[in-house]
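The chain below stands alone and is given as structure tokens, in the form predicted on its own.
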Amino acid sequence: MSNQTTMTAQPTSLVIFGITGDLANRKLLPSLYNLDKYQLLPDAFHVIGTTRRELTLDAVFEKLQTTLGENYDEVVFARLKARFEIVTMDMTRDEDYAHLREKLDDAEDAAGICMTRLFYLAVPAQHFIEVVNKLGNSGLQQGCRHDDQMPSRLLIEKPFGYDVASSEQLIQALEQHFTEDQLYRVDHYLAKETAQNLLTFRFRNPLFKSAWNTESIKSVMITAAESIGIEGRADFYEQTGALRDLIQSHLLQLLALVAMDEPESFTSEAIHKQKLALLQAIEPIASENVDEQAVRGQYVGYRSEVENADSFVETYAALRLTINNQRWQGVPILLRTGKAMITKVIEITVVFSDESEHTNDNALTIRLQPNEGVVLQMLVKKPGLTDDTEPVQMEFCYDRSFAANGQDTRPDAYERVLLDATRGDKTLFATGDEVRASWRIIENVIQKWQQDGQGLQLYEKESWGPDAADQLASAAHVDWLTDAMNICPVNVALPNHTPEEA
């Protein structure tokens, strides 16, 4: 999907703000272990983990050992540990940033080479602007002291704000100290292997490339369902909700890949240009149309979990969108996400036009998780003396095509995030303009839903969400198809690799 083959990992100093946090423990440290195991890290690679309290390196790696389980390589483990140091740091103190600079200088002096500096903000979003300002005011955005041509890079996790105004405030703070080239806004959905395959599938297979338009496609649906609830994240979820948590970021980014025009090349710049054009072509949901184009739900029991009997925060959200360009004019676009649903699934379904308005016999499903693969459903004549037809499936499954013969090397999404940051490849990261465009699409929905709980529907756990979501789809002559498609049902275990989580 990108021009990664021409890029190599550069000598790097990685600073992880929040080394004791959930993101670092569950994702970043195991991903660094795997990258070291696969020998994808550069020889000159140093990691500084920051924490507000006294913490030993041994304590950090004891947690990592627990996360990895029994199946880990002691040599790789020791090699990665030798790359690390822990720095006690108060993110609010200027002098602590000066101390951090000294540590980075020392690492480069020891390596005898300038190193690209990556700052990963694995901390709560309310600290983003303060840390960014402190990094900028201390000059750490300038990079290696021996080479002004090696500016630092900043990796920042969603949420990129909570609405248009707050996202703009964050963007302005970032741009005050860092150029857009230095900013890597992480969206790990884009780093999933099947998401990376979207552009290859669309533009390098003539059969689908020629049919990817309003003449041939009846509807597009994107689903991100989670079987778990909020899992103890009450404070976060009460401030965020499903619409902000997944649709504004992950699902709109996936939609951009699904619906964008073909880029002039597969470079990061060309791909982002077309993604932005697509997002800007999506018609924002007008205030007066929120009830017609948006559905929100809350699973039964959520209010007890968050200890707020009056909460009207949505754990389910669905939208019907319109793309105002020639390729997609008149094609309904449906997005949905929910917690505590009947199953965990992330997938994109494209329904092709046929003679009947109400059938979905010709459909293409791209499954990102679980059972990754691509399934095409089409009509065939049933064996026999009649002309009766029946829908059948043709499928490509990663596990069957690659794992069985040892060719499956799918990395965890965060392995790809970290590796691309060391390469300087921004293809799988969101740009500031893309973030602006995404918030613009849903801003009126956010504002209306914040006022009160009018229209909020309760739904049972282990279901497909509120009935209103089915009505939303029916109004566009569309049916949600997730539970109707049988996607790559047989999994082959991947040797020595932890399955990726969303």
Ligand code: BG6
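By rigid core we mean the largest C-alpha set that fits within 1.5 Å across both forms. Residue numbers count along the first chain shown, from 1. These numbers come from a predicted model, not from an experiment. What changes on going to the form predicted together with 6-O-phosphono-beta-D-glucopyranose (BG6):
- Residue 385 shows a C-alpha shift of 2 Å or greater between the two forms [criterion: core-superposed Cα displacement of 2 Å].
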Contents of the next structure:
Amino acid sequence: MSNQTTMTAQPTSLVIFGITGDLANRKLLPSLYNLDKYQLLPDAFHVIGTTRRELTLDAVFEKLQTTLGENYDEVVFARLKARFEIVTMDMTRDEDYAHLREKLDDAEDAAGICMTRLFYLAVPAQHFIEVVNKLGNSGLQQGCRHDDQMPSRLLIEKPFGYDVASSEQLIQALEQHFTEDQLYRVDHYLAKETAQNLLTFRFRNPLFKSAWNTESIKSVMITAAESIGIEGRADFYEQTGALRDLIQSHLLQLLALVAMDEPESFTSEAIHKQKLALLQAIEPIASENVDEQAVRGQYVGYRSEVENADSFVETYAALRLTINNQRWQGVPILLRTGKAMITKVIEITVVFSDESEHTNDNALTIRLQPNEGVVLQMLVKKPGLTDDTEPVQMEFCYDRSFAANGQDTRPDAYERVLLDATRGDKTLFATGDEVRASWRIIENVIQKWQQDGQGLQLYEKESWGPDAADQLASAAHVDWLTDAMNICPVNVALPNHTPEEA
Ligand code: BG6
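I have the form predicted on its own already, so could you send the form predicted together with 6-O-phosphono-beta-D-glucopyranose (BG6)?
Everything in the complex follows now, all chains and molecules, and the chain you saw is the first one.
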């Protein structure tokens, strides 16, 4: 977290398991393209895409071309393609891992140096344990054969299990073959630019640092609404649902950053220590309180989309949590997420309040997407001859503060994920203990919700979700405050900074 850091990737052999999948095509390949475009990939950067099918490199890159759209640079595109090879492999066959190992050895021999080996599991979660075991049994976790100080790294995408028991099985398989240092559990929300700003904002600004506690804060709300539905991922979603998909991972990770105590330093270890302490201080929802503290909904039309007339999988989930420590005693924490909602918005709202009848609440909104920024709502006197007051907003908008100066370099979260994994920086990844602690918080809700559809509310597409979520908030004497239209509007008139004025 220094002011200036250099960000070039280290010499790397990146193996993407599942090169034909959605994640590879939509996120990983475009991110590699951008990293190459900004010259952040060294010459020694080799990528192996694995697939079960006979597939040519041309076919993979034709698809990438469609994803990138018209706006791509042919020189960069060709340079990236030259780094790639496709290896046909069946993830269930031991001999295919031996073949993969030969390919990695060849790439290092050709480069004349040892390269960090990164294995990216961009395959459905049901294959994780098998691939992890096969990588381990074939010795691929050891890294380059000429340097025993360069162990391989494993990047693994959520869902990290399905509940407490299955996540424990995955953790055990991982621990059997890899050390924690080798494991990079991707949570791409942590790599979103504004999420990275949370600790700087909280701990480098005395104004907020000193008021960040139960004496000043009335509530914390985190919303991740998506306007898209399940985008054809029926099988995945029917086994997952909103609680596992977004809350267990992304929203609890964001909450950890919003609520953790100040770390001793901004190193990965110190940050993870405080995040874990916070997650462990969240009171798990008790079985008998599930109805009171958790709301689930499903958008109208979901059942026909997944061709399961009886499905009670939730496409919307909201929770009310409490944190058992001094800083947060008595502060309601509300989390919500949903598909097919009125808008796409990810934001955190912290409401500041005091007992006085003469003050108004101050709402601080940290917007992660879209129109990223931080906005503080406060009360001012209206200009004029009366004493009337009105709430107004004080805004920091990325577009206004940085893009206007040509400084805006908000990379896609996956660019940061890939770069940090090559550089060995684990700050923006989840640890095994954090994953454990997160499952524990929601375990009883999972167990109860999978029994039957009792309490599941249907909601219209393009809405804010089920009414019960409003009641969940009002029972804690708060309101969901998201006003998606109002923050950092994109077409805002930019201040006229001429060089003379500056
Ligand atoms: C993924 C979920 O982790 O995050 C998806 O599996 C969801 O269901 C996606 O759509 C949202 O990511 P983003 O970056 O678009 O907010």
